[in-house]
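Only one chain comes next, encoded as structure tokens, the form predicted on its own.
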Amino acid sequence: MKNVLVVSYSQSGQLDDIVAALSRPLAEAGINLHREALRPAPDFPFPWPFFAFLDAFPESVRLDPRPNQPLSPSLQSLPVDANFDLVILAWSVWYLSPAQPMTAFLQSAEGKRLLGGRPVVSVVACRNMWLSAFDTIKTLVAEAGGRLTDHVAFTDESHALATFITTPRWMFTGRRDSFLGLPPAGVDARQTAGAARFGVALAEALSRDGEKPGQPMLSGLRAVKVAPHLVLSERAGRRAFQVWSGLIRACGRAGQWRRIPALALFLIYLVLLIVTIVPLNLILQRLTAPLLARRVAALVSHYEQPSGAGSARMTVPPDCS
């Protein structure tokens, strides 16, 4: 019997639904699943209070997370050489970085013990910008001794202008339903249900020891879809976030009132970024597209690895998955 460890943190519950859909075929195939839900100490609230949301920014970007509570007793008692055949990491994105609980797990001694020498599948759910965070995940997994074999990305496929309204509404009120003619926030039910195809593919691969060579097991299933126009924007945003996070941390530690003025300046920057710099950057990218085409294509190819954007193995048309 194969043993699979699923480690996740779902603040809103969205990622729990995706993990449940992906895990179901594994359980039905007789695979022994251990589900570990990370628990920060103290937990991050949902919906987010506005100041708490801003205050999580510097430590998220600087990979200096709030610690998690101890793992479940069944995991703590496992010997160092406990045989998990595969580890699935389900995570979300905070400020172009992995959510703090997943960062804390991967940096911890327990995380390194559980990932060491094992194949790892990454599963992310977010609004739309996961590229920079995935680079970080790859580094953290490698540092923990894991071997990343696959990556799957679930994003909100609504129009970007709509998500600028629906996503903050969901974050700060907990309401993700449609309103004012705008679609519901987050990954839609069709995509969530479609996560089952990855569970089916993993179950089939595990049945033939397909996890051992370290090759992708989810290719041909449209595991990722990279938006070319976001590639350069993310890289620029990441550089700016590094500068702002350093400035805010210099003003005080997380939760201290003395860094509120710096957070307020950062909020003004974010608003200006969204209403001015982002549109101008998109226009500039269109004007310079011929000059940047080769570079953008190379970056898109980079971020599509290891599982790829192809759909050759899908049993239904891509738009119906």
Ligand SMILES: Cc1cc2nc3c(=O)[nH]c(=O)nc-3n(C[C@H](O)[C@H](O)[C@H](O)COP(=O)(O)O)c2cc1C
Given for the second form:
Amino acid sequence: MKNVLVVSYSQSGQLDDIVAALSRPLAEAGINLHREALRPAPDFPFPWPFFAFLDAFPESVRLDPRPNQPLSPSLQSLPVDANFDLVILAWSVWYLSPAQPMTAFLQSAEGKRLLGGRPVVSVVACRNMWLSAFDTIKTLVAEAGGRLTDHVAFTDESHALATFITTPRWMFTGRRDSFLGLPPAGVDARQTAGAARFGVALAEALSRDGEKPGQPMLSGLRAVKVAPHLVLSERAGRRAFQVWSGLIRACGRAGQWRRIPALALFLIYLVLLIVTIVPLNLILQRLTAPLLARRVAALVSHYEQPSGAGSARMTVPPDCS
Ligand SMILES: Cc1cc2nc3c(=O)[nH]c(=O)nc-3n(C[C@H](O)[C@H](O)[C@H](O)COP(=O)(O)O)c2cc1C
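Now that the form predicted on its own has been shown, please provide the structure of the form predicted in complex with the ligand.
Below is the entire complex, every chain and molecule, led by the chain shown above.
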């Protein structure tokens, strides 16, 4: 019997629903699943108070996360060589970086012990900007000794401008329903249910030791869809976030009042960015598209690895998955 470890952190339950849909076919195939929900100490609030949300920014970007509580006793008591055949990491994005609980897990001695030498499948669910965070996840998984074989991304497919309103409303009130004619926030039910196809493919691969060669098991299932207009924006955003996170950390530690003025300045920057730079950048990218086409195509293909954007193995058309 194969053993699969699923490590996740979800505040609203969105990622939990995706993990449940993906896990069901594995359980039905008789695979032994261990679900580990990460528990930061103390946990991050949800819905978020406004300044707590901003205050999570510098440490998320600088990969200096709040630690997690110890893992569940059954995992801690496993012998060092106890074998999980596969590890699934389900994570969300905070400020173009992996959410702090997943960063803390991957940096921890426990995380390294559990990932060492094992194939790893990454599953992200976020608003729509996961590219930079995925670069970071690849580095953290490699540093923990894991071998990343697959990556699957779930995003909010509503118009980006709508999500600039619906996502913060969801984060600050906990409400993700449709309002003012805008679509509901987050990954929709159709996409969530479609996560089952990855569970089916993993179960099939595990049944023939397909996890062992370290090759992707989820190709042909439209594991990711990389938005070309975001690849350069994310890079620019990432560079700016490095500078801002350094400045804010120079003013004080997480939770300290001393850094509220710097966080307030960062907030003004974010709002200005969303209302001016983001639309300007989109127009500029359209105008310079022919000049940037090769560079963007190379980056798109980089971010589509390892599982790819193709849908050759899907039994239903991609839009109905
Ligand atoms: C502090 C914070 C920062 C976030 N930053 C981003 C981001 O940079 N890019 C993005 O696509 N989503 C971002 N999100 C949305 C999350 O990735 C995720 O979709 C949402 O928090 C729901 O996840 P859950 O399953 O933990 O509830 C952010 C959320 C939080 C709480």
